[in-house]
Structures are given as structure tokens and as C-alpha cells.
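Given next, in C-alpha cells, is a single chain: the form predicted alone.
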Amino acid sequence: MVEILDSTLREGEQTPYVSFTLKEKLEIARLLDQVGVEMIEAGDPCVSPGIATAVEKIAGLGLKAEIVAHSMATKKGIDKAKACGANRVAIFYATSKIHLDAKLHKTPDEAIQIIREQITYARSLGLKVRYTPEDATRTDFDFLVRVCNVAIQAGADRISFADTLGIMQPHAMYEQVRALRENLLPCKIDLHCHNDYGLALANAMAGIRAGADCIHTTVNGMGERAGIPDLAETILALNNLERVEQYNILPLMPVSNYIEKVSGFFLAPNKPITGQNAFTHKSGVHTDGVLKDSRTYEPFDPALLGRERKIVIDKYTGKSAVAARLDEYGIEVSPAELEVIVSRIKNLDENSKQLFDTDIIDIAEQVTGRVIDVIPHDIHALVMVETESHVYIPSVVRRLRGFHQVNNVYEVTGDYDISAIVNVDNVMALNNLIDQLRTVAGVKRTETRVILKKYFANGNGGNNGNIG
């Protein structure tokens, strides 16, 4: 049976710039426990007494996922781990000849001998053991199975196939994975893929169906440079592909949102699976498609998601999706005034970037004569903006004072930097420029809330009431 151990909280806190509170680390072991992800990486003990204290307090939470605490192999970190509570230590040294040679100045014998005490010190501390030859595909394979049947001799029930700097193609993976597990005494092998040139999932799958037994995951990808396999990602081509369906899916969103919110790793519109584009489409053809038949253009249903499908409105638009917006609205038009109103959107300005649906309404009651007042005007709304830890505030109160949307700027104490009260004509005035204030350098999220009610205090005139 596939295993999958997320890594968020270690490798994915390895990330730059990316740093968690306790609070919010507690909250992704929570979630991700959610998943059903079998094994969960707590951290490295000897890194910080924060992530000493975090590992020990996750290790509490009496979560049903395995916890474990990263240490190089030293008796010190080791003595954290077992100090921290956690079920497993992974204890890591290189392998390769490079990081011997430059990084440690071992020879492989005297490696041999250091991996050897210390995964014997950890038995004897009743820690599980998971071993990792860091850089394990640069290593010479003889030397690698030698290396690896010596921490299984010495009480390590799993290894980690680690591709530090993510160089392998998954035909290689395969004929890497399955030559080991031809090799090795009896143990589990993990797999660690790095991503960086883009195959880390691919490259996992592959070691699977060699005989691999886990995938190492963090949620939205995160790491060293370019991350490692993606959680959702992961867990939805094992779902889908693999007929894997031991894991939550529900649960993927939330946790792929709390950590863009708390990481301020915001995901690219097109990343598989959590990216905000994948499942929009533009295209007539696609559109039509979908429309009629989703599975005409969608892997899966995304509501398996908890998402919604987005049809976007442009030149590209075919007359289906046009009539589905309007429809949304409860828009009535007859078939000769839809072809005008496609024909005006396929022929509007070459330098209109983005179509809203405001601009789509506009259109519709040009084209049939009639008055369509179905989306909210003048709205007002409470920005909250967090901004970067080594960020000049003042500066990023100046740019915001730039759009001439924003009223009123505040900077302000608590868990965000500056408030600003904003007004705009609509709904998608308002996410048009939510999405402008996110561009701006400095700015790391944001929290929008509309005003429903204005009160005025006695004596500073003005009637209570309704805003737009």
C-alpha cells in the first residue's frame, strides 16, 4: 500500500522567506492529519528551540498520522528527537562522493561507520529510524546498497531514496528503485524527489511502481529551490490514476489556502489541481464542451474539490458561454440579440486585458434597449494588508494611497500591518482591485470584509444605515 509523509513542516519551512508560527504549525499537522497522510515530518529539534518546541507539541496532539523529527546523525540531535516525543527519528547523511569529499571530509568507510552508531544509538533510545544517503541518486550504487544494508542492519526499517538535486527521468527512477529493492535487505524505501527541473511527481510515481512503498509531499510544493511533489497533486494522481483512495480530498483545499495565507507562497493561476486556473476556460470549443458535457475538458469533476468550474468571457468566447453568464444573471435575450452581443465582445479593444461581467451586462443593455440592474453598486469594504517582516511599512502606505479607489489608510498593531477603507463601484470592481493591492511590493496577504452598516458616533452628524 502507498504511504505519504508531508514534509511541510520541515522541508517546506526550508522554503525562503517562509517562516511558521507555532500556532500555525500546530493548525497544518491538524490538517493534514485531516488528509489521512500517513506520516507527518514535524522538523529538525537541533535547527531552533522554536522548532524543538513545535515537534514537541505536535508530537502531543495525539494525531493519528506517524510524527517524525529530522536529525542529522549526531547523538545531540538524536537526544532532541527522543527528547521532543516523536515516533521515528530520520536520521540523514550524504552519500555521494561530492558531498563526502567537499561537505564532510569522510571517507566512505568512516561514513559507513558514523551512520552505523548513530541509527544503533537511536534503537537503543526505542526510535524508529528512517535513514537517508542525502544525495542518494549521485551516489555509486554499490556503495549505496552497501551503505543502506548497514543502517538496515542496524535497526532502520526504512530508507529514503533521496534525488537532492532532482537530476533523475523517471524511466531512470524506475530502473534506480526497482534495482534497489532487488538489493537492499527488507525495508520500506521512501522516496524524496526534488524538483527542479520539473519531474518530481513523475519521478515519484515511477518509484512506486518500481516497488517504492512512500511518497515525501509538501503542501503546494514548497521546499529547497524548486520544492518536491506537491500534496494535492500527489494525492489526486494516486486517486485518479492509481485507484489509491485511502486518502481525504476535501480536505486539500483548506490546507493549500491556510498555507498560501501563512506562507505568503502564493500559488501560480496555473498550478494542477489548487491553481485558480485549473478549471477555467476560455476557449469557444472548450466552452461549448464543457457546457454540455464536463468531462469533455476536465480530468475530473472538480466539485471531488469542493471547486467550481469558471467559463471566462473574452474574444475567445463562443456564443454558449455567453448565454450560460447572462443566464446566471436571469438575463433573457433572443437568439438575434445574443449574436450581436458575442459579436460586440469579440470586437472590443485589442488593449482590453480582462472582460467583466459588469462589462458583459453593459453590453446586454446596449444591445436589447433595457435596463439590467443585477449586481451591487458602491460598495465600501475593510482591507486588512500584512506586509513582508523586512518591509518599510510607511512605503507600502504610500503605494496604496496611489489607487483612487482607497479612502482611508491606517496603519494599525495586531496580526496585520495597515487597514484601508476602500470604495468601488462592484463586486468585480472590488476583486479587480484586491488582486492590484496584492501586486504591490511589500504586500504579503490580504483580508477584504465588506461594510454592511456605517454608524455614526452622537454628535459627528450622519444617519446610521445602509452603504450602496
The other form holds:
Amino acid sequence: MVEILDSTLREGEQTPYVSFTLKEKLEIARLLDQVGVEMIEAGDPCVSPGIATAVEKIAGLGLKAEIVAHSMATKKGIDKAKACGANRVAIFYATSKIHLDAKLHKTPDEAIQIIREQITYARSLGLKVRYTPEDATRTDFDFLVRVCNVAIQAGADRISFADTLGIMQPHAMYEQVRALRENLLPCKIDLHCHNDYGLALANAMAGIRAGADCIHTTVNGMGERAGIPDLAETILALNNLERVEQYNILPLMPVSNYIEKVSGFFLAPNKPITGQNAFTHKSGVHTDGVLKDSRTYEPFDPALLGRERKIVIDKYTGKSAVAARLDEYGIEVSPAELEVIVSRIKNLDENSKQLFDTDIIDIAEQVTGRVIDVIPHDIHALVMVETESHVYIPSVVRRLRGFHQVNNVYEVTGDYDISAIVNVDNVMALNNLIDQLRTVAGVKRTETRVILKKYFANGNGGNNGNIG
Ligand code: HCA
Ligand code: CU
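Based on the form predicted alone presented above, generate the structure block for the form predicted in complex with 3-hydroxy-3-carboxy-adipic acid (HCA).
Zooming out: every chain and molecule, the one shown earlier first.
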């Protein structure tokens, strides 16, 4: 059975400029438990007193997942892991020559002795032990096998094959995991793959194929430098491509959104699975295909994630997508009118980067000469935010930007401190969003104005230009 250890709370908090509050950490742990990951790496209690408290509280939540404390190979670290009530301690000690020489100043034999001693000590406290040879993928293979077998003999039941610098490729991963399986005493093998070349998940999937047991992930792929595999990508790849179906998929979007909000670490629109564009289609050929049968250009139904496909309308779009959008609003046009509408869209000036439904309705109105009285689904609104008097406004701004519906945020003078332009699909979504914005730490009050029409400095109104 394949397993997942999620390390958002440990590796994820090692993302540059990211730090979670205790309350946020408890919520993250609960959400991860809903997804059904087998292990949650909650932090290294030696790093700070706050982290020790968080590990302790998370261990006390009574979650289904095993709670893992990370630790250096020191008695102090292991004692703290025990004191926090973690089920397991993950002890790391580097094994590559460069780490032993330049960082640890230890000979291979000294390293082996420390690893044996500390694992034996942790076992004597009744902790389960994972041993991580940090920088394993750059470690001399015979030495790696020797160290890991010492660790297993001392009581570790898991080895984390750490690609600390993300230098592996899938074929090499496959071969090395195979070789490890052949040479290691019985143990579970975890894969901790960094994403420095964008190969982390591919490497992890290859390692699983070769017989490894567990993939380390973080929500939104956070972590040192380029991070490690994203939880949602990993689960969808396992579920859809490998038929590993034990995880709950629907909580993945909420957990990703939550982490975006509290970390201020934003997803690129083209990020797989959870990115804004993951189910958005644009060219005429693609949209026509998707409208005929979504399987033509979607690897799986976005409903699996509770998401919806989106079709953008612009100069790339063909008739069928424009007709479908008008149809959504119950706007009837003749084939000849449709031709003209599409041609207008294709000939909009180059400054019209993004067309909204209001723009399309405008064009349809102009072309048909009929008044079209519909409420656009695609709503833009201006949200004014007053913050609590003591708060640091940029941190509130950062949190607001974590909502993907929030396009632009400005700090402003006057009665309100912040103004934000938001984009939502309908009035209900606008209400929900405002409710959520009001719960953001530091937000005291909001006031919202729906944007009816937009005009630009060059005098162009209505159907060109872009907001936000
Ligand atoms: C580090 C440690 C680690 C540990 C991985 C693990 C790595 O921050 O260098 O314990 O499985 O990447 O080697 O994250
Ligand atoms: Cu790491």
C-alpha cells in the first residue's frame, strides 16, 4: 500500500518567508487528516518553543494520522520529540561526503556511530523511528546501504531516501530504489524528493513503481527552495494514474486555498490540479472539442475536485464557445449575428487582454440592436476594507491576496485602509467571499460595491481593457 507523509508543517514552514500560527497549524493538521494522509510531519520541536507547542498540541488532537516530529540526531532533539507526545521521531543525519566533510566534520565511521547511538536512544524511549540519510542521493551507494542497515538494526523501521538537492531523474530513481530494496534489511522506504529541476513528483512516482512505500508532500508544493511534491498533484497522480484510491479528493481544494491564504505563498495560474487555469480552455479548437465532449482536452473531470471547467472568450475563441456562453444567459442570436459577434471579438484592439461576460453581453447588444437584460455571472466588485487599529496593514494585504478571487489590492487613504478588486462567478459567490474576507485576521469591516461598467483613461469604455 502506498502512503503519504505530508510535511507542510515542517518542510512547508521552511519555505522562505512562511510561518504559521498555532491556530493555523492545528487547522492544517485537521484538514490533512480529512484528506487521509497516513503521516503528518508536525515540526522539529528543537527549532523553537512555538514549534514544540504546536507539535504537542497536534499530537493531542487524536487524529487518525501518525504524528511525526523531525529531529537532528541529538539526545536533546529526541527528548523533545518524546516530550511532545509524537508517535514517531524522524532523525536526520547527512551521509554524503560533502555534508560529512564540510558541514558535520565527521568521518563516515563517526557518523555511523552517532546514528546508531541516537536511534537506539529514541527506541529506548519507546518512539518509532524513521531515519533520514540527508543528501542520500549524492551518497556513495555502498556507504548508504551500510548506514541504513545500521539504522534498521538499531530499530528504525523506515528509511527516508532524501533527494535533498532534487538532482535525481525518474530512471535513476527507479534503479536506486530497486537497489536499495535488494540491499536493505526489511524496512519501509520513504521518498523525499526536492523539486529543483521540476522533477520531484516524477521522481517520486518512479520510486513508488520501483517498490518504495511512501511519498513526502506539502500542500502547494512548499518547502526549501523549489519545494517538494504538491499534495494535490501527488494524490491525483496516484488516484488516476496508479489506482491508489484511498485518499479523499474533495478536501484538496479547500486545503490548498487555506494554505494560500495563511502562508501568503501564491500559486502560479498554470500550476497543475489546483492552479486557476488547470481546467480552463482557450483556443477555438480546444473549446470546440471540450464543448462536444470534455474528454477531448481534459485528463479527468474537474468535478472530481469540486472544480468547474472554464472557457475563456477572446480572439482565439471560435463560434461554438461564444454561442455556448450566450446560451448560458439565454441570449438568442441568429447564425449571422453570431458571425458578427465573433468577428468583433476577434478584432478587438490589442489592449483588451481579458473579456468579461459584461463585455460579451455588450457586444451582443450592439450587434443585435436588442436590449439584453441579464445579470452577468462574471462579477467584479470593489471591496473596501477597514483594518483593526493595531494591525500591520501589509500583512492584511498579504492575506487578502491569498484569495484567488482577489485580483488587485491597494493600500488607500481615507475611511478605509485597503481596497481590493475581486472577481467572482455570481452573487452567491460574492457573498461567500465577503464573508470569508471578514474572517481574515486584522479585518474589522468591509464595504462592497459591484462594478457595473468600466472606463479607461484613453476613453475606451465598456468592452475592452481589463480590470484587476
Ligand atoms: C533538510 C532535511 C530534509 C529531510 C528529509 C527527511 C531533506 O532540510 O535538509 O527527513 O525525509 O530534504 O533532506 O528535508
Ligand atoms: Cu527536504
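In this text the structure is predicted, and so the values were computed from the model without any measurement. Rigid core (definition): largest C-alpha set, two forms, superposition within 1.5 Å. Numbering follows the first chain given and starts at 1.
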property: Rigid core superposition, residue 140 Cα moves 2 angstroms or more between the two forms; result: no
property: C-alpha of residue 105 moved at least 2 Å between the two forms on rigid core; result: no
property: Residue 172 C-alpha shift between the two forms of 2 Å or more, rigid core reference; result: no
